[in-house]
Amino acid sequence: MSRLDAVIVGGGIIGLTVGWKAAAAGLRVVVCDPAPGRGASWAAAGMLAPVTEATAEESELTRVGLASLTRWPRFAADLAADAGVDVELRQDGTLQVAFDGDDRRALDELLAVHRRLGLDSQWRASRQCRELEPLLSPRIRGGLFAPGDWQIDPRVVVTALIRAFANRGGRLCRSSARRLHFDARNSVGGVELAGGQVLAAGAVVIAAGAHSAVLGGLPPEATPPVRPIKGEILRLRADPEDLPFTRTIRGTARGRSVYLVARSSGEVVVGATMQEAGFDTTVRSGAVHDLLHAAIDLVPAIEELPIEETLAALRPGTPDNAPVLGPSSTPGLLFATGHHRNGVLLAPFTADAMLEVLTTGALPAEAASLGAGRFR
C-alpha cells in the first residue's frame, strides 16, 4: 500500500468520526481496530447534555461541550446523507430530579452554577416534574429541566460511521496496531499491525480510548495521561408504545446516582457506575443492584421491565476530565483521546479540530486549551 495521509488507531466514535471527516476532505485514511465501534461507544447512553453535565470546576469543558452540541444537527444530517440511514437525533431535554431534601439542596447549588454560566436550566416543582413525566415517583421533591439537551443512540451512530467512512473512500483495517513505526528521521511514520504489516503514513492519530497510553513504541515524554475508568450500564426493554418516560431523567436516590434514557425502539438505558479498576470489564452484581434500585426509586414502573443486557466498558479518563487533542511532542504523532464521559457529545468538535490539525499542523484556537502540552 502506498503511503497514507493518516492512520487512526482506534475505531470508536472518535476515531471513526475523525476518519470519516478526513476521508470526506480527500485524505487517504485507514482506521485500525479489530472490533470497530464495540468499545465504550457501544456501551454509551448517548446523552448530549453539556448543560446537565456542567460544573463550576469544568467551565472550559462546558464551553467545548456547548460548541460541539451546536454542530450535532449538521453532523447528524451529513452522516445520514453519507451513510444512507437516519441517526435519529432527538431534542427532548433532560430532567434532573431531587429524591430528598439533600438532593434538593444540591440541585439548588447546581442551578446557581448554571445561572452563573448563563445556561438554560429551569427549576420545576415536583408537580411540574410529574407533568413532564407522569410516572415519576411521588416522592420527587422537584428538579432542573434543561430543554436544550439532546440524545442519540451511539450504536446507530457508529454503525452509520462505518458505512459513511467506507462510502467516502476510507479503509477500515480490522486489526490491532501493535506499535508505532518510526522513519529514518525518528518521526512517527506509521504503525506496525499485530500481524507484522507496517502501514506507512504522514501522521498517526491515537484515538484508542482507554488504551491510548499502552500502544507499543510510545515515547515516555509523549505518552498521554489517559487511564481506564470502568462504567457498568444496563439495558432494559419496554413496549415502544408504552415507555415509562420519554426524556432523559437523572437523579440521586439514597446516595445512588443514576440516569435513564428512553429510546423510540423501546430500549431503556440505565447507567452508569464509575470505578477505578484498571482494564477489568466484568459486571458486578452490586452495580446492577445499585443502578436498578436507584432507577426504581425515581421511576417505579422500571421494576416491571426485563433486563436485556448488562455491560461494562472503559472510559478514557484524564487528570482534568477533558480530552487530549492535537500534536504531541513527537513529530507525526497526534492525539484524539481522553474524552471520558463526553466522547459522543464531543465527536463533531473533535473531528473538526483534528481535520484542521491534519491539514495545517495546528489546533484551531477554540480547541487550543485541549492540547497535549497542558500536561507537561
Given for the second form:
Protein chains: 2
Amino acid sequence: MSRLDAVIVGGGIIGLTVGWKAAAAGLRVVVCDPAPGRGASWAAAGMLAPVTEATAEESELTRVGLASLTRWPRFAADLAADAGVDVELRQDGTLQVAFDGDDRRALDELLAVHRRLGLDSQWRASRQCRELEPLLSPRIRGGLFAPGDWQIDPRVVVTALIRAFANRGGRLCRSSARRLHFDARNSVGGVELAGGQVLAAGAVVIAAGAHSAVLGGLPPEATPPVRPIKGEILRLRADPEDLPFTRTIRGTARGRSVYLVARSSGEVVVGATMQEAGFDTTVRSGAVHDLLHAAIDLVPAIEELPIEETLAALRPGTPDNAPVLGPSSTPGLLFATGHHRNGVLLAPFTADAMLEVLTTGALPAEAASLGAGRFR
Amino acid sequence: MSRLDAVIVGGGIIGLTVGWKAAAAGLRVVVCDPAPGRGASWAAAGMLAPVTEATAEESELTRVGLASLTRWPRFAADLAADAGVDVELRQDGTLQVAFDGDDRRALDELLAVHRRLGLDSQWRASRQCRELEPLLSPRIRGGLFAPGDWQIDPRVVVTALIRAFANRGGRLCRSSARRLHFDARNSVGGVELAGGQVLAAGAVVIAAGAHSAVLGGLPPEATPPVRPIKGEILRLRADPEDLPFTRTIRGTARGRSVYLVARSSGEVVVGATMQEAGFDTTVRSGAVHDLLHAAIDLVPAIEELPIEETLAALRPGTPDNAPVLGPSSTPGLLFATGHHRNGVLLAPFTADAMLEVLTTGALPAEAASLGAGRFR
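Counterpart to the form predicted alone, namely the form predicted together with a further copy of the same chain:
Let us now look at the entire complex, which starts with that chain.
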C-alpha cells in the first residue's frame, strides 16, 4: 500500500468527522480505532449548546461553539446524504432552570453572562417554564430558555459517520495505533499498529480524545496537554409516545448540576458527573444517586422510568477547556483533540479547520486561537 | 411414566426445598419451573432475620421464623453435603441503626417490641455501632444489635438445591405448569404443562410464589390469597478484601428503610422497595435513587462502589404476611406459598411441614396456624 495522505488516530466523532471530510475532499485517509465511536462519543448526550455552556471566562470557546452550531444543519444533511441514513437534528431549544434560591442566584449570574456576551436566552418565570414543559417540578424558581441550543443523538452520528466515511472512500482500521512512526528526516511519517504493521502517511492526526497524550513515541514537547475528565451518565427509557419532556432541560438542583435530553426513540439521557480520576471508568453508586436526585428534583416523573444503561467515559480536558487543533511542533504531527465537553458541537468546525490544515498546512483564521502554540 | 407422589409447581427456594426433602424421604417428585430459582429467590438478599423483621402484630410469624432459623445450620450442612458445594451461612449478626431523630424514635419502638416478645437484641450507642462497623456514618443515632439474625446467599442456595434435588432422585421439569389436572373423582391428579403433557401425581403442591393464584384450573374456593408485592433491589460490587462493612446493616434514614448485606465474594446487596404494582417488574429510577440515598446516608463509602445489577421481583404477599401451607379445600391440592419477605428464612420450616403433609395429609402442630383454613 502506497503512502496515505493522513492517518487519523482515534475514531470518535472528531476523528471520524475529520476523516469523512478529508476523504470527501479526495484525500487518502485511514482512521485507526479498535472500537470506533465507543469512547466519549458513545457516552455523550449530544447537546449542541454553546449558550447554556457559556461561561464568562471562556468567551472564545463560546464564539467557536456558535460558529460550529450554525454549520450543524448543513453538516447533518450532508452526513445523512453520504451515509444514507437519517440524522435527526432537534432544534426545539434548551430550558435551563433553577430549583431553589441558591440555584436561582446562579441562574441570574448566567443570565448576566448571556447579556454581556450578547447570547440569545430569555428569562422565563416558573409558570412559563411549566407552560413549555408541564412536568417540570412546581418547585422550580424559573429558568432561561435558549432557543438556539439544540441536540442530536451522538450514537446515530457516529454510526452514520462510519458509513459516510466508507462511502467516500475512507478506510477504517479496527486496530490500535501503538506508536508514532518517524521517517529518515525525523518527521512523523505514520503510525505503527498494535500488531506491528506500519501505516505510512504524510500526516498523523491525533484525535484520540482523553488518550491523546499517551500514544507511544510522542515527543514531550509535542504531547498535547490533554487529561481525562471522567463523566458518568445514565440512559433511561420512556414510552416514545409519552416522554416526560421534549426540550432539553438543564439545571442545578440544590447545587447539583444535571441535564436531561429526550430523544424521539424514548431514550432519556441524564448527565453528567465531572471528576478527575485518571483513566478509571467505573460508574459509582454515588454518581447514579446524585444524577437521579437532581433529575427527579427537576422532573419528578423521572422516578417512574427504568434505567437502561449506566456508563462512564473520559472527556479530553485541556488547561483552558478549549480544543487543540492543527500543527504541533513536530513536522507531520497534527492535533484534533481536547474537545472536553464539546466534541459533538465542535465536530463541524473542527473538520473544516483540519481540512484546511491538511491541504494548506495551517489553521484558518477562525481557528487560529485553538492552535497548540497557545500552551507554550 | 407412572404416577408421581407429588408434582411441585414452582422451583424457587420453597419449591426446590420441599422437592429436595421429599425426594430425600423417598417420594417420587417432579418440580416444574421454566426458570428454576430465577424469581423472588434470585432477587432476595438472603437475610435470616426473625428479630429485625419482627413486628408487634405478627408475633406468630416471628415464632415460626425463629423456629426455622434454628434449623438453618443443619439445613445448610445437609444441603452442602447433598449438593456437593459449599453453602456459607454467615452468623455474624445484624445491626439495625437509626439516622435521624425520627428514625431513632422508630428504633426505640422496635426495641420495645423486642423486649415484649423476648427477642435477643441489644441497644448500641452510635459510637458502639461504629466500633462494630467503622464505616457507618458518624451521624447515626444509635442502633440495635441482633446477634441471631444471620444471612446466606440465596443464589448459592438455589443452585445447591437444584443439584441436591437431582442427587436425591428428584426430577426438574423446565416447563410451565399451565393448569391443574383433575381425575375422575374431581380430585387434583396432576398438572398439564405448557406443551400439553400431563404429569399425573397424587398431590400437587403450589409453590409458585407471587404467581400462585394464577394457575389455570384453580377452583375459586381453593385459590391461595396471594398477591404480588414488588421489590426492587440493587447489587453493588466491592473488593472482597475491602468490604465497607461485614455484618448486615439495616436501618431507616430520613424515613426510608434500607438494608445492606455484604458477601465474602464482594457482592453488596442494597434492598428493597415494597410496592403493589401487579406483575410489573420494571426497576424504576426512583427506586434506585431511594435505595442508594438511604444506603449512602448509613454507609457513605457505598458511594464509591459500582452498581452491578438492578432487579425487581415479586414477593408472594398474603393478608397476614404469613405463608399458606398444607392442604387446600380441594383434595390433592396443597399450598406452600405466600412467604412474602421471608421465603429464604422459612424454607427449612416449610420443608419439614410439607413433608409431614405429603406423608400424613396434615400439617404438624407447629405449623397448624399457617393453614389455608385461617382465611375462610
